[in-house]
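The chain below stands alone and is given in structure tokens; this is the form predicted on its own.
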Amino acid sequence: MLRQMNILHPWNLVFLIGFVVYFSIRHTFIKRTRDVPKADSRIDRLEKFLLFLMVPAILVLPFLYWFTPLLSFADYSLPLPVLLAGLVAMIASLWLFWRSHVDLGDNWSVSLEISEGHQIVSNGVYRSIRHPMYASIWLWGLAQGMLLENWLAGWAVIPVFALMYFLRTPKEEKLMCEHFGDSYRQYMNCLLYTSPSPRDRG
């Protein structure tokens, strides 16, 4: 039974609230961006898998870990500096993932897509950091393995995100060469070049 309150667990409630946030941002673009055509999209099974493997590791174990006891062979305990620092990443994971989706606008896709009309975009984020929706995931990883004190609901996101950022990039980015030619290349080799930089996903 107290097992089944973990959820009530202060640090649990952060990262609840955190998680909610996460996703409300991400719904609200999907919503945004549904009616969107799309020029190209290279949504392959390997792109599907990659997808799905995402949501055991950030959905299904935290809300094992929260409300069932199947998880609690893997808990532990972290010391308050740790937590704090897992709030300041959670934090920081928030603010860039929403400033990534809002400097995308409707450009933005969940997947490997071109929309109709597509605008390279140049600024905000995107000015400093070559991938920060993706850098917003690492930093959401970090979080949960710092807030979530248990080994398979905290740090599975990391290689199973690993995984998907390795596989992916190169496809994203070979498909950001096909459409945006020596523009996006050029923003590959050097960051702040002052020419449009690529969208992202994430």
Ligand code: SAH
The other form holds:
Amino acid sequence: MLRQMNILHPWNLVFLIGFVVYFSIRHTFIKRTRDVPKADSRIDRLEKFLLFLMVPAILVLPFLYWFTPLLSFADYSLPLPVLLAGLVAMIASLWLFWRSHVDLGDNWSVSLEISEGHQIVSNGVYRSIRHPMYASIWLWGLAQGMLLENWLAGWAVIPVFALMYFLRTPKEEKLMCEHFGDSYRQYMNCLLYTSPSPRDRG
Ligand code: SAH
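Same protein, the form predicted together with S-adenosyl-L-homocysteine this time rather than the form predicted on its own?
Entire complex below, previous chain first.
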């Protein structure tokens, strides 16, 4: 029985290690920002529903695939180059996920919230990407698809996160504009014009 479990396949173990790192990063920053008081919260029913949908996609389906035969009807095989590309996507995702949490610091929240003393972060990875944490989750979705050899457990994150990304991001940018006005608009515009200034060119 144990020998038939997908978790014992080497590429699944590789993904499991990444999975543990991913959730350790999240856990660390949830703990670190838990007591930061909030000045504004826009967690409506849609937002709760989207967060809820992410749980099966990112957590429950991989576990069902690893430890039970329930999803075996959707199994398939991936060639080695795809598995290797999945590993690269996983490492890049973990780095960006960690880096964006570090750069946001106390300004991070799992949902649409503004902390007391919230500041716009425009340094680190936020210097060149407006939504690096979401970029890391896109990459994670790709990595999951390229490392788990199952249509459901592998590819569920991409459509679920697409829904979340396209519904949440405009609300998040509106929230930031309402609180920070021209400073956030300027930050968004500056990212579109990243060519070096004459002073930077020397
Ligand atoms: N969309 C960003 C952050 C996700 S965390 C990313 O993908 O990296 C969500 C919270 O981060 C939002 O509620 C918002 O309040 C905050 N946030 C988003 N961009 C920010 C920025 N540039 N500076 C400070 N806070 C930001």
